[in-house]
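Heads up, the chain below is alone and in the form predicted alone; it's given as structure tokens.
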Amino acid sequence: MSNSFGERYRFTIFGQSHAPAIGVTIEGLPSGFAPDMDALAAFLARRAPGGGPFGTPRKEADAPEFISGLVDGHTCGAPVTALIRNTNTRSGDYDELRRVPRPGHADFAAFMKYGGARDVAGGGQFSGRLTAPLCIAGGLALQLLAKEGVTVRAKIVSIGGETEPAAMQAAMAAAKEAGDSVGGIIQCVCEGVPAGLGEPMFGGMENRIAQAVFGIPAVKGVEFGAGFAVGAMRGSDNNDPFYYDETGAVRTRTNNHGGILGGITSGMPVVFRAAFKPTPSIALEQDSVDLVSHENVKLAVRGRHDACIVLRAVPCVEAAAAAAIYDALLESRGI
């Protein structure tokens, strides 16, 4: 199923942006685990809407309601299901989209696949709102990885092509003032990941992490280590020399391979970057088509949208990476 991810740590995300609720069902959590709900709430708050001048004014508490799998605050071995109620929706803003698709969105593709049965309100199942349950699954994986000495931290490295904080802020402000939007790049570093996770070919760690990260709406590219820059390198520059460190562990002097060789972790930090496109919902008038009258038309998007989705995407990248790594860790132990 396309809404499910993982083999040992497996979760399924459900709901739509303006449905009564969205949520996730998680399998593979160890029994007796007591989630730190305060830490999970803080993690979800980093993704929640309404938190800054460049985000959507839609405000949602993103407070998870656990309806199965927990007894007295501990996992009991049953699948864990958590809901997040949608309490601040304005579905009327999207009525026009039943016949006029937004450029850059999934509206037209969804029409071709699902026809008139699709849910257009808030983007339906294609909405970034569905990253909230992803952050529940990933947030719990982060807590379990921390017990293993593994940390997953992401940060913004550029917005609108700018890399300095002041220039990033200026790029977002200029785009918002113009009724436009900007994208950016997020880098994630996963430290403490043991060597030997992953499988060659289609089960490689790049494959697994990329699959999870591409589940985040607006991600258009993922690169590991030196990424596309390796295409301009010589082998002598790209190769990472091995050495024994003071503990007797095998390390590499550099990390162009991003902690993964042959699809298998090397023990070096796993490093990757994800490129996010600009928010496609913009205030500027755009060209589109009327799917009913078969005419070329103009579209002015209504609703509440982010001028830069990158700001709220950092915890989503961490969640995706954590889920993929924890799943591989359980697999390596035959669990």
The other form holds:
There are 4 protein chains.
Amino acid sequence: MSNSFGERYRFTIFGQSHAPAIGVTIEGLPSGFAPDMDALAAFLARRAPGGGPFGTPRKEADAPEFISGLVDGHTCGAPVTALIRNTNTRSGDYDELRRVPRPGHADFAAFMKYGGARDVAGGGQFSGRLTAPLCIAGGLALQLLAKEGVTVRAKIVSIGGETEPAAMQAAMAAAKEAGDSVGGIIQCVCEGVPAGLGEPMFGGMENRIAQAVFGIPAVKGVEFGAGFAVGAMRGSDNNDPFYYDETGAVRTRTNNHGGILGGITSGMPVVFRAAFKPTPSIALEQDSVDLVSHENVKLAVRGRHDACIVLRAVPCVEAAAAAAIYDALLESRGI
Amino acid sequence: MSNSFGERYRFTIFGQSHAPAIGVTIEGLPSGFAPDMDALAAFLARRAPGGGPFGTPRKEADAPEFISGLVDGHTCGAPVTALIRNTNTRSGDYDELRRVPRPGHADFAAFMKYGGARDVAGGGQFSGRLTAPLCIAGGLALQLLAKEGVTVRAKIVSIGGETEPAAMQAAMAAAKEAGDSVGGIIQCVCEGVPAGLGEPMFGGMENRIAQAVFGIPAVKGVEFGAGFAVGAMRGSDNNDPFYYDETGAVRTRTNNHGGILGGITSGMPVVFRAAFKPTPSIALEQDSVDLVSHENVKLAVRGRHDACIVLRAVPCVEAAAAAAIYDALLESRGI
Amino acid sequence: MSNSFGERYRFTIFGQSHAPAIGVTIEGLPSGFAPDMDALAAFLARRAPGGGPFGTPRKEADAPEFISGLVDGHTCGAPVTALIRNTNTRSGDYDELRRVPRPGHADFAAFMKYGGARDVAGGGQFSGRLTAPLCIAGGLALQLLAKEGVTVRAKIVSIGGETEPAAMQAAMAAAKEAGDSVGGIIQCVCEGVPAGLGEPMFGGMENRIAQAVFGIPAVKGVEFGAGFAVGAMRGSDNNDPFYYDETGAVRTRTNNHGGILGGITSGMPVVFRAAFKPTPSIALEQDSVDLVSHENVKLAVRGRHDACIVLRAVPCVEAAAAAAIYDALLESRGI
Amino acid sequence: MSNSFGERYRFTIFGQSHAPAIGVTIEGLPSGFAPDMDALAAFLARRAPGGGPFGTPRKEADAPEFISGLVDGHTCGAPVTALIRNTNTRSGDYDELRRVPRPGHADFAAFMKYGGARDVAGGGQFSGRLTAPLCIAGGLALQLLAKEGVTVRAKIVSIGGETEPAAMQAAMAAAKEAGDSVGGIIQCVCEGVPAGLGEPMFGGMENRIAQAVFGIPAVKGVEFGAGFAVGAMRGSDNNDPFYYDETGAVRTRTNNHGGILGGITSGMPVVFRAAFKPTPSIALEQDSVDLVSHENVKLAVRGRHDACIVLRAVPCVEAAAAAAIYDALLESRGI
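What would the structure be for the form predicted in complex with a further copy of the same chain, rather than the form predicted alone?
Below is the entire complex, every chain and molecule, led by the chain shown above.
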């Protein structure tokens, strides 16, 4: 089902932006594992709102409460469920959105799927807030991967088309000043991933990482290694030559394949990029429709919103990648 | 498992390039459906080898034999299995590849996963030949979608970085002449897709289409709507304004969202692009390793190969998209 | 994964007996559905502890808190999560059980699977208490089935081998008096189930109902229609003759097939029975082992336990059946 | 989907009784495994028709053709597909059955599900013949389990209510003489199963074995250990006392739990029984309906049928159990 990811490390996310709580149930954690709760809190803090000038001013502790699966701080083998209470909700901001869908947002699609019963407050189940439970599941996967020598690190490579830090800051400032928003691209590098993870065809690592990463709101593209640039390349440029390194391991001199060949990891770093669209909620007036009066109308979104979601999305990308890789790692042990 | 795709329209692909046969088992076809076998043959012919100057000269009829699920040409409710016999195999071409993995190919990853028992002949289970059964499953989905008013059409938008037909031809000719290969980008447009298909988070249409499309060998990137370009856009540019058209339907003036919002179809055309790397098998000498002698060696791939796989990949992209959309369509009826 | 059931109506149960909470996340509820919370509470009350002379004296309100998926009492399309807090825990009762597994209980198997980290308090994740979230998921399915004209009613048909109410009471009283426990058999009848639900082979209704019902702790057998008695029958006795009834519907004169033929519902009532073993926790001294000292030891289980779990299991059987049938009903709409 | 079983050792069965072929695709076989084809043929021969006085006289070699997944007799990591051609079909026998469903058979349910397009010849996809591919998948699992020291052996414990060999033979002879059929019960004992396999709740070994075994046509009940008898027992009788044996292993003195506690294997033999109804196809005249004329009619089934399917079902039960156990064994390695 749609709110679950993974086969061996499997988690199910629940909640809406303004429901009493959001959370996640995780199956597949080894028993006897003691999560580093401080490290998890630090990881969650990287995506928390209120962290800077370009994020929403909504402030929430986002401290997860573990309600099952732990005994004296150690996993006991039962599924682990963690909750985050939604304490700072302002449903009143969103009444107009029940009638008038925001361009670029899931509002309209949700109306077509769920009808009038859909939860519009704060984006409901489509809110970026649901990436907090993703980060809990992914954050624990990161800790388990670290024990195996695998690291997963994402970074912003461009915002608003700019690739230099100063220019990226300027692009965000200009968008915010204009009541607008701006998109960006995040790159993720996973080192220490053993060769042989993933499966051919639909169970390949590209398939799985893409399935996880497209679960983050606002992602419109995912590419691996040289990515879309391969379309302009020749085989002699794109093929990564093999060689034996000094340790006797097979490596490639370049990494256009992004650590994945035939869906299976090669032992080289897994590298991918995700494109994030600009936050659809902007203060500028936009054309929309009134779903009740059936008229074309103008809309200016009020409320608290990020001028650039990309900043907070970095740990979400790491979380998605870590979950997919750890799931494949567990799977590889059953072969 | 890795060789299966879909939940409600589910198919499982089997076979290797030089096994006795390749094929597919399809579950979820409605009973009483009479596949148009001529239309299916024509669809399969679009990906068949031997069709042009830039493809492999290997010629095979690729006529599927339906061994179960049909009675007097109609589906009976049982799973449908179709086989394609591999009649024109030349295993002798591939002996060196058991020792020396081709750069850019799945050879090495397969060795790390399956060891010496892997099937190296013709690429084994990683061969592009396995897209033939994908096209059977997708081709039947296309016929069923057509009954619902949904069309799926893919086309090449660039080869070797060139976007004009003449320049694309020249790029392929130059690559072939050089004993090299060249990549490209395919765009797919799905019209008539009803609003409301797909699910939030990991069951979104982007997630599913990406999972299907990354199942085609050589795909290194998938993007929807404006795709990676969103990273350089502002919300006011990227957001697609809503309006009521003359029929009273809600439409968007632009389609940067590629017909998918929050993972759910909006009723606008679903549009995506896939990047195909150049065929890794090239005649030019490359650096590789000998997995037996543990030495760095030179490799020049002999045998029959495509200078540009992109030509034959077009129906594969349509097949992958059709399978994902038809699966979601069946799913939507159960809600 | 093990804590989830269903494909279209899918729920995931979490929690342990003495964790902060137990609960369930349900996917597949239609949007706009207003659960009858009073009816649900009444249904849950049928399995709640503290209800009679033969149950555990542990009293808990077991009132579910819905933390997501509802807006103003109606489902919004997002997964529905309900929690039950564990307020009346007495972990101190269970210290000995960490060393000495109770015969007939999951203790030893849990030790072999999860090691020392397992949760032994109150049976951990193996506790019968986890049937409360099952009853939430199943209770909502029952409400949705009722709208379709489907009713699911279970009843006790024997306890301790006795089939008359007075004798069943006496069997329970005698067992309790002896510090012992006693098993029983529950029969479930599902009326109004439309013909054509379920699938051949591994997706049959027998397979699915069995998968659900064996998820209730203590079930050691499941049989449909005439059940194990078919082994002693001839075809001419067991075959249920067809006839057209006065409404023009095809019926069978007998129902040895229990409403399921070839895995698919026939339109006759679905009838099955489940055998419940006696509660393994008894006050009588038993032989066991000390997993720390590696000695054979004697064990007398202290604490609060049911003399006969069968009484409280009746709604659990209804819940399991309802979930399986509603799941199949949703599935049938996608064909 | 319904024709697939398993998560880690997963197979998909296809075909109908009188389709060109039946077969199975198996995912999860380790690479480099050389199936013992003679042993497999001997295993399949145990369920083949034509083997004795009480089976159908239809004779087929049932020799599987492996069309993918093997290279030089060894698994290569790709899915393994095996076919059995249906060479000895007599479709003419079954024309009446299109109008008149056989009591006790899947005919009527298939009509309600698939309508007029269903395959009635030889029972279509509901035929017992589909247990041949089950036996291929299970037979390979048996070979792999044997390498792990696990044996799976089933035997008939009663036919027609008789438990002694001579009386069972007499019951079958009498049924055959009368143009009737007779049911029976098969018990399966799995030795050497390591402790710790399976998962709590819906992923328990009872749930999985039941899901597999109910996939065999004619099974109407499955029970583990003491089974339905537990309903009449007290805890002090049913609980199996633990002790340390001379090797230092924990064992139980009795095995009422059938090797499964809380869904998880205990290390004791896994023991279960399955009840098989008598073959519904009998020569005696029965009441049925004409689905075209909508009249009540009489039916006497012609053609080749087993007087007692139980004889041939023994290897099928072993196959189902082996598949479920090997799947769980693979799963346990990923934890």
